[in-house]
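Form predicted on its own, single chain, as structure tokens, below.
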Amino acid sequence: MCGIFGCILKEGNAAPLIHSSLKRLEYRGYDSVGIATISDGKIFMKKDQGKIDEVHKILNLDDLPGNLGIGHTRWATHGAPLKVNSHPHTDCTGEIMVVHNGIVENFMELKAELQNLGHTFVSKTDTEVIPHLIEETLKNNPKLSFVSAIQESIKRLEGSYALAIISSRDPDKIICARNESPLVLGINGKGVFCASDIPAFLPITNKAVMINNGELVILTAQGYEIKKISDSTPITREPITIEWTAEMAVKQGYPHFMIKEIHEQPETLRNTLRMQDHYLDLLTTFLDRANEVFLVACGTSYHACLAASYMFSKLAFLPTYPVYASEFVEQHGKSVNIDSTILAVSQSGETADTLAAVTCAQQRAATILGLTNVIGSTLTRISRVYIGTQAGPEIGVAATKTFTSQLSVLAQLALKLSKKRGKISQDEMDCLEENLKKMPEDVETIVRTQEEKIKQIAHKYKDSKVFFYLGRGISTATAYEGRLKLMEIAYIPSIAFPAGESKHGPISLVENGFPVVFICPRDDSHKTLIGNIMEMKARGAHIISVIEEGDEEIKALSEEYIEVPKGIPSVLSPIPFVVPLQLLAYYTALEKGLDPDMPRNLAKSVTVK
């Protein structure tokens, strides 16, 4: 997720302003910053890694001249945190430059073709295939305007973007484009503006114009223009007012960081769909050789590889071991060797017990193999083979988009394993496929039909004790998962088992009016589910049920339920299944007069052992 700012002046040198206004991007998240200027038919520009304040200390950001200019701030989805990959990027002519926020999902076709042609890349970025578009596109029509050079280019790109495009050849203008990445205009007397997000740009003016899925805007100094990028049809959209405060702005208007990051789902689970198979690949034919696996993590990370352990299993016929980090070396430390594989995951890259774990398989001559969201971190250093989850920057201490995406690329390799191994039919292949394609929608509806419900659930029981999670088979991870959110952010003491062991002892605790929480996908275990309900409800529990839509047999047994679309396959049940969780966690924190993104004693990256 990347910070894209850009603007035209009717006085005064842009990049000072386009420098503020990235800081103010900052909450985003990045790993590198970079400005492009245009003054006297000119293009300058400065890059390179680091924060900003950093990078503006040895380059000084704000000399650069011109009333014209754009500017990023980098999250590494494809290529090191590098200055060579931070944007702007530009043609082979250096005529020119291009900041992108999204992912290219066809930029390996396009990178080949263009090299076929005699285009040199200097990154190993998926944007940089952009400017060199644009640039093969005007070669081979010298009398395209620009702007229709970059139309007729951005047609070819499969995936998400938004753009700020610049170029010499037409120095007073900024082209932007966007699909499905967030793409906001301002507009006040002193110039207009571009951004990723309000906040950027709300110092400076309260005037913003929403652009559209599909649409190109051109940009001068006298305004903006809209039109379609499919037919060039011209869209009038005049400006709202936004009433938010800087600080409301930064969270897109929502009052916490969690609460955003839970309706950012279905946006990220649409990144994770556009992994590049080439390195899914590489990573199976890894796991496909491999004697025996463990799936290391810590904390939500270790739910998501709970889930995977099934997902291989029934997809792919491959055992694996999820292992807690933090025991790793305990339990396996001296077992592992050359023909050990291990699959560390880690939101930040950064988890101290679990790069303990990676160390000590790594000189036992394991196979270390990572999926992490922050790319450049220790963890992708030191893999064999690392996979970015493409989620964005998550601002909330509590864990949720990154462990749907963590989910969604672990049944991607799963599904691609099982291909390799011809495990399961192609109609069962293309069945899971085409729903986890589905799977943002699904997570869409969810937010949308049951977010009313749910507050009405937290409001109902925040003045609980106790709450168990229970669920069977793979919905034990989905068990594991809610409690730990509940715990993190309210403060609940929660206990989740597989639904089997719930007699085996913790029934006891069961009394009149205690909520116990079932996780009720349509399976195989859907049944036994039923025996264990009326095992509780029979000892005067309060049923709290996520059942798919028109489960009407758990319905009539449930207090409460809350529903998600029909048809979901049991192995990819925890994307939407932990989404009711993840709500019913935040709202209840809010019942209970507690702030959800600042959990007491605990820390996004937990660098200490």
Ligand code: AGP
Contents of the next structure:
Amino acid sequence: MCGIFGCILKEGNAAPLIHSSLKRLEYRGYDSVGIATISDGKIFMKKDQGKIDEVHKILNLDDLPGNLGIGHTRWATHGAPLKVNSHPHTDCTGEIMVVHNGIVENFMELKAELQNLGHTFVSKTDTEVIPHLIEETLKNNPKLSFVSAIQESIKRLEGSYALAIISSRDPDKIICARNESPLVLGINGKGVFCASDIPAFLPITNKAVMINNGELVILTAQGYEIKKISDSTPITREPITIEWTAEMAVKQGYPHFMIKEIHEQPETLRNTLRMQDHYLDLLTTFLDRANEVFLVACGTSYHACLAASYMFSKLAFLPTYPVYASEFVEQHGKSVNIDSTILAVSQSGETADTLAAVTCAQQRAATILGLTNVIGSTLTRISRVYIGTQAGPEIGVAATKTFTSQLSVLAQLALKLSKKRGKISQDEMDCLEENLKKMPEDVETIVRTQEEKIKQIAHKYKDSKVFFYLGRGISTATAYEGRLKLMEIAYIPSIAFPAGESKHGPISLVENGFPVVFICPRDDSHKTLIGNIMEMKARGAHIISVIEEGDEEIKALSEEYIEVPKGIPSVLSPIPFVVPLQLLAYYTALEKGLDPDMPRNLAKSVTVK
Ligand code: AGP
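Would you generate the structure of this protein in the form predicted in complex with ligand AGP, following the form predicted on its own above?
Expanding to the full complex; the earlier chain stays at the top.
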């Protein structure tokens, strides 16, 4: 997730406004920043890696001439956060400048095609193919207008984009286009603006024009023109008035980042399905060759590792060992060796315990692989190979969208490894791949159809003294994660363990009215799980079940039930089944008058051991 901004002012320089607007988009990404403007038909640009304030101190981003310009604040997905990878990106002539938020899925083939045509690339980004594509289109069709050349070039892009493009070849325009990544216009008497998000221009205007997928926008000092990219059909759309405060706008109207990020999961899951095959294949190769594989992480990331151990085992017949990073050195510090492989999972890539475990393993010559949400983090620098979850910045202290993104990437790795090893049938592979692709839609359905019911459950059980979370098989990981969410933001003591363990001790805790959350995908453990539910019911527990839609058997045993869409394969079930538990924790915290974004005693990234 990155932030783009562009403006054409009737008078005055554009750069200071672009700079301040990018600051308001900093929550969308902050590892590098750049601005390009046009003055007297010439392009001027400044960009570098680093936070906006750091780069401004060195380069003075305000000091660029011209009343027209674009800017970008980056969250690296393709290419480390270095100056060479920061936006804007340009073509061979330096006459076309592009800023982009999104993922060009087919950039490798486009890049190869353009390189064969003599184009020179300097960055590792997907974005850089766009200005060169426009340059090549103009070269092959000299009679095409600049706008039409952009339109034709964009038709070749696959994936998501919000673009703002300027050129000395057509110096009075900004051309924008959108597919899936957000894009909105701002209008006032002093100029026109384009941005990833409303906060960018809200302090200067609350008149906004929303841009939809497949639309191209031409901004000039006179205003804006919208048309369909596919066939140039003109579109008329009046500005709307935004009633949000600036604070609300940064949360896109949500009261907290946590609920915004829970709702973002369909989009972030779509982004994880745009992984670069090259890196997935590389990681798969290392896992395939590994003598022993440890999955090392903390907290929520550990729960992703626990779920992944079932995925790797069931799909690829690969035994993996999930280990709490804080215990790794004690448990395996002496035995880890050159034949060991560590897959370290960390949203921040900076968790001290995880880095300590990785460093210990590295000193004993183990192979280090990394899965993180922050490209350029320490974990990416010490991993032999790493891959990003591409979930965008996660501001809420409680991990939500990054957890489901981790699960999606780990599932893709398990599937690739399974395919490589020929361990499951083509039909099963197709079914799993189909379901993974459908996951964003399933999560969107759960949020849309179950959120109200979950609010009521939170209200009913907000004063409970303890919660149980139980599951079997891979759902044990889901249970642990649901429990952590409730503990960390609603401060309710919660207990999670494999449902089969109840009778070995924990069931002695159950008293009348105890809320017990059961995670119940329709998998091999369904029948046995019903037995576990009966055990709890017999002792007066209130059963709150997360079930597959239409599971009448468990519905009949439950005081409350939350439904997820039918037919989700068990091995992928933690992704959708955790969403109701995230919402339950969030709404319980609200019921208790707590701030879900700032839970007591916790930090977003635990950089101390
Ligand atoms: C989860 O909601 C917490 N924020 C915490 O457990 C977190 O998952 C843990 O500290 C690991 O962080 P990391 O993924 O950045 O390494």
